[in-house]
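Next comes just one chain, in structure tokens: the form predicted alone.
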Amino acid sequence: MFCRYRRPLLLRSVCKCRAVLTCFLGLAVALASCQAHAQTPSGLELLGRGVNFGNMLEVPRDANWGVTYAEDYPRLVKSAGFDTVRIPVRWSAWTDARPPYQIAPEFMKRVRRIVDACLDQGLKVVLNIHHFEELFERPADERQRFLAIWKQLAVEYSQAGDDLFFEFLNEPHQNLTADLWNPLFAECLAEVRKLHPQRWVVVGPDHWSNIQALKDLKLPEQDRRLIVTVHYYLPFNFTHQGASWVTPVLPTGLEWTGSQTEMSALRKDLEMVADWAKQHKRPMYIGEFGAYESADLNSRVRWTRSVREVCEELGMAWGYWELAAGFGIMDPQSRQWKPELVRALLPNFQ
């Protein structure tokens, strides 16, 4: 009898041990997941203080918007005290309109050199798709091209370190409404996660990533490596006064004094964003904010400093728009910083 039943008894014991172990592991995973939810890092911890390399790579193909990338930009940005560079790229201008939607190899290499140069300086990099106008106009027609671009970028940067962050699309708007953008983002995320299961991904709501559109943003709940972004340019008639691309052009001469009323409105806006982030347990990143050069410098400095201070008080990362064009903090010809504006962003700047 001993010989006949010994093996089955051992098997039953092993099965019980396996069941207990499986249960224990499942509980450990669940506890780890709960802990991750409870200890979501802040946007400020993840991305810190940043600046956009605007008007460089998001311009139409073969166009020039007055700023050309210079090899010393990453070094200058790092030495000034910034943590992060956001790199807007108009990938659609360099991608075939027909399958397999290949990105021009020379452009892929050009962007890669800039990304690597920033990473080599110890900067974090947020790499995005910018100005995909065809997708905004015809979401259904351009869906496959959008996904193909990110499949190629996922392969290109598959060996990149943790300091590279992906932002799938800048400011969804027009016909790419929340009802279309939310599932498209989820589909793109699922594709990218095949090669980048742990990379942080940045995502903003539709309606130009307006703060009021946060309520319509729907994210895959199980994916906790997502940073939510919104852009902040309020009051718009101050930040965009005199900007030629705004129709009608807004009159100049409006000051921002930092009065109690103005500060209350600014704080209310940013606290609403921070409250949403806290409620949904997501890090928050104000990926763009800035005031155009037509506003008087003192007002720009006051507004910029106020936005920065409130963002940091609320634990939100930020990326100033932008380095060296109409909103810029540096003169692109002389490579000289505009010290008043830089100090509004980096109090210890020398």
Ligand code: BGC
The other form holds:
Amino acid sequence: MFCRYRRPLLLRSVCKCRAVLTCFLGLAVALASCQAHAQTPSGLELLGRGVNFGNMLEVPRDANWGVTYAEDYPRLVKSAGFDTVRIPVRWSAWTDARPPYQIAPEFMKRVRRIVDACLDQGLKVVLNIHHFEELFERPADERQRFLAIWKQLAVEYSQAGDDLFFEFLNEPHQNLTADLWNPLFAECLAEVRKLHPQRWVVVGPDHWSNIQALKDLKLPEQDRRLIVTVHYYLPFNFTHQGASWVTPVLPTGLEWTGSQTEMSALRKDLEMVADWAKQHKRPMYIGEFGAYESADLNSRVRWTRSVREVCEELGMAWGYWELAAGFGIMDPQSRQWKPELVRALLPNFQ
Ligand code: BGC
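For comparison with the form predicted alone, provide the form predicted in complex with ligand BGC.
Time for the whole complex; same chain goes first.
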């Protein structure tokens, strides 16, 4: 009897073949997308949770911005639960003024000891050029020095493991606009790749690596070992209230309550960043975010926790600005953590 649920033999085998084919194709597509995913790990997978060693090595030569690197910082940071340290360095203050722009050997050694101490603790390290003011003022005159610094760093760290990440330049801005920064980055990358073909390199857009500037960032498409970074300090009049380096100094007393309006603005910003990352298949790293000490502590804690949570939800790595100065989460003298702020960053912190 011909059951209406059964199909003729030929049709059945065609269907079977088609089913097998569909299944096979489905598997292939799933595998391919898995592979594509494997090729583009998320920022969070690569760099996790981090903190900046700010105000230490990016200060002008012989200046002190209230905090000096101490030998136990890497251990303390690791045992608190951080994965990564970003080390901002003002290399430009330590090079010769003329080609080949040699970096002062004692400074090279000083930074190397700090990088190695962090790596020895099992921390990942993002090493950058910070505050290269001359390059921002006179990009054409200073590009050779910029390239020369990276050539020397490429040699110095040629034997380093995968836990070292290079970030070519903090917050390009002023006269170093996107049309100059994009080709300069590509040129520097080609140079560094000669010794570091596989190393992950971090790059941010011009305009202080503002989230709105992402649209102007043009990267070498074929290089798939790039992590994109932006900095997040919004609302700026909240995070930078009372900061002496902002002109005019912003009034203090502005709270951040985490209201629905505030939260949806924050989420909208960070989702825009995550969407860009997804669209361009690049891991994303919020390499700086933080609120200055003039803001009230509860507001800082709420804002910090919210940024951190949304970043993680969206698969983005983050680096809090910074360890032990004005935005700091630790008292540099007593080495005591500021527990509310640390817990906003590391929920399991005891
Ligand atoms: C600058 C710091 C500043 C921080 C917040 C960083 O990129 O290098 O000097 O404190 O941003 O404004």
